[in-house]
Amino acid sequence: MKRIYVNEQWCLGCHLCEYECAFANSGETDMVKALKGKKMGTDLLPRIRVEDAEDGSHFAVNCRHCTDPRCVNSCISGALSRDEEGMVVIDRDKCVGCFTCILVCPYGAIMPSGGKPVQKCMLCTDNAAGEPNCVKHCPNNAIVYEER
């Protein structure tokens, strides 16, 4: 299965992947309309986020679609599962908002969402982007979508 991988040594810390992710999942067709006047982390809730380390390095945090996902194993409502390709998916209608998945994810890749209880990277399969938007628009090719 193809996954998103981050080459930290190439990450500039520009946070463009966060904006592209928020735009791709906004439902809007115009980036300015989707993002203008909104604040990251409150109005804009990307499914990938860049952490800035004290040593000046940067790295993106996103769902790894684990082969033995703790989030799926701990989900009390059955909202998290793996599809036939191995991607960890969320059925938001089943999610009860207990946040157990957030607590057990070793990567911090599942996060609260504004309108729905939780959100995570779905590799842009649930929007019109097709290919992950963060990968497509990373200016330094620090984020790649490949099978390893």
Contents of the next structure:
Amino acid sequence: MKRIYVNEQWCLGCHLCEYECAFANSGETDMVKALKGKKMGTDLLPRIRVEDAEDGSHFAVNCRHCTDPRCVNSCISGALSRDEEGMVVIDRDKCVGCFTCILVCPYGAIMPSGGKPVQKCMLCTDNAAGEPNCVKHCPNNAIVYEER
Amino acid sequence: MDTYIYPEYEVVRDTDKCIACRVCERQCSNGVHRYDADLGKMIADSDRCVNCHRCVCLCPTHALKIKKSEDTYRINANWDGQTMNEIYRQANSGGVLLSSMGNPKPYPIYWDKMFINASQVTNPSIDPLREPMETVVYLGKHTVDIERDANGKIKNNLPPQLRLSMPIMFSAMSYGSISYNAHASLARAAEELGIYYNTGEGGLHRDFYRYGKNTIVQVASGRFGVHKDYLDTAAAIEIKMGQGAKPGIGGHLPGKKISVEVSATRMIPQGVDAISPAPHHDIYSIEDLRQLIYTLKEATAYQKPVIVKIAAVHNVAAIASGVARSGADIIAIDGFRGGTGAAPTRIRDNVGIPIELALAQVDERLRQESIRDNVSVVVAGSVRSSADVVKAICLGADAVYIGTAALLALGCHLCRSCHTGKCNWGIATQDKELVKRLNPDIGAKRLVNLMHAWNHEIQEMMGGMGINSIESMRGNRLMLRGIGLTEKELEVLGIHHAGEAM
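I've shown you the form predicted alone. Could you give me the structure of the form predicted in complex with its partner chain?
Everything in the complex follows now, all chains and molecules, and the chain you saw is the first one.
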């Protein structure tokens, strides 16, 4: 299946992907309205996060859609599953907010959403963006959406 | 910073739109933008801004723009603001003013004073989408004496040629003045397009030897990075006698730009200034030039054309005539609007002549002396569009070099601060964090796009004239008409004024 991959070599650490993710999942059509006055990390909880290392390297991290996903295996309510394509999907109605998945994900790619259910990257299939918004707006082709 | 000078450009932020994502702050190598936690908003220091537009382009909400400062001194037609600021700058630093990229002064642009012809009624135009349209050109010496072997068959004694899929090449820009990724983009694009890029005088990085068949290597007065493999790898060798942006002077790459890789490629010590002398110390005559040309030909077994690049100066036609007789296969002429990574401002803005006039005179002189086909003529020095290419060919060029246009395709916004080495677009810098901003996957693609677009436009214009090959357009000055030019300018260009018939 097509997944989001990050070419570390080209990631500039500009953090645009975080804002584009937060915007895409805000339900708003205007970025200023969606993000103005909100603080990253507290008010804005994007599903992709850029790790900035001391040595100047940067790396955007989001769900890898593992073939043997620990989050799915550990989910007590059946909210997490793999669909026929292989995408790890979340049924937010079923999630009970036990956060077990957050604890077991080795990439930190599942996170609280501010309410009870957790959130994770759904490749922008659950919003109006149509295609992964982080990929679309990455200025240096560091984030790509492709079959490997 | 100079306290006498108010910033020439101001960063204007629409605070209603700014979401304080700090992308501008992270992307500015000049430290213009900063988030102030106490104020709870982004602030900018316009004093540091070079107007490269990196922040403007990356701002996701378009909250930023850069404006020309409205601050003005008392209006003075003689002492304008720029002139006054340059005095303040020199009074402050005591140094020679440095500038980058091409001459920005409002001198006449002759390309914009020439119109191209088209067919109507009595001579059919050609639709390039339906009929073949030849844009391939061969550069090199085209005249040879016909020799036959014992069986009467014609011997192939044609000197080596460069085959270009379109009459455009990427001009000389050295590794050192521009980044590894910029070179990678140019090399890859040249290979895909079937044209050539030029190493400039900075040697050829070992990673780019594989693009050798699309590479022109330069031998300049500093002889940086010149060795046997360098010459053998290339498709052609260019002797750089001069550069349009700074005729008559050499080059100076500051030591801080001589990184490990640049040092290895140029074969010079790391961190030490690289000085290209003004003249080649072994060339003081056409005869001396001939010696270097034949040294290089001998070293490469007469398999590669040799280009001699000169700046367009007052006596360019006579110089070109000498070069044509010196054994060069191709003459490259660089006009006074040509770009540079760094040049003294006064030289860049005041020395040399426009390429259009130089080209017309060189072509005319070589024809008069019946040696036009002994060499190909390539022109450079601000070819900005496919229309400029067509006009250059009509004036007599075989092909053009583009430098600035290629850099624009890579993201350059002509802030003309290359000499600071802090290029925010990853082009004119050796800072690793900045260089990675230019992904050659994107860079090469954009260059290929630009060249394809220009080639389509060239075909359209040729078709309109009823011409189906570059060969039949070359030197076809009847296809040009001048507008707003004096008798003398028309005479130098060798064209009629608009409204005049054949």
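Everything numeric here is computed off the predicted structure, so don't read it as measured data. Numbering follows the first chain given and starts at 1. C-alpha atoms forming the largest set that superposes within 1.5 Å between two forms make up the rigid core.
- Once the rigid core is used as the reference frame, the Cα position of Gly37 differs between the two forms by less than 2 Å.
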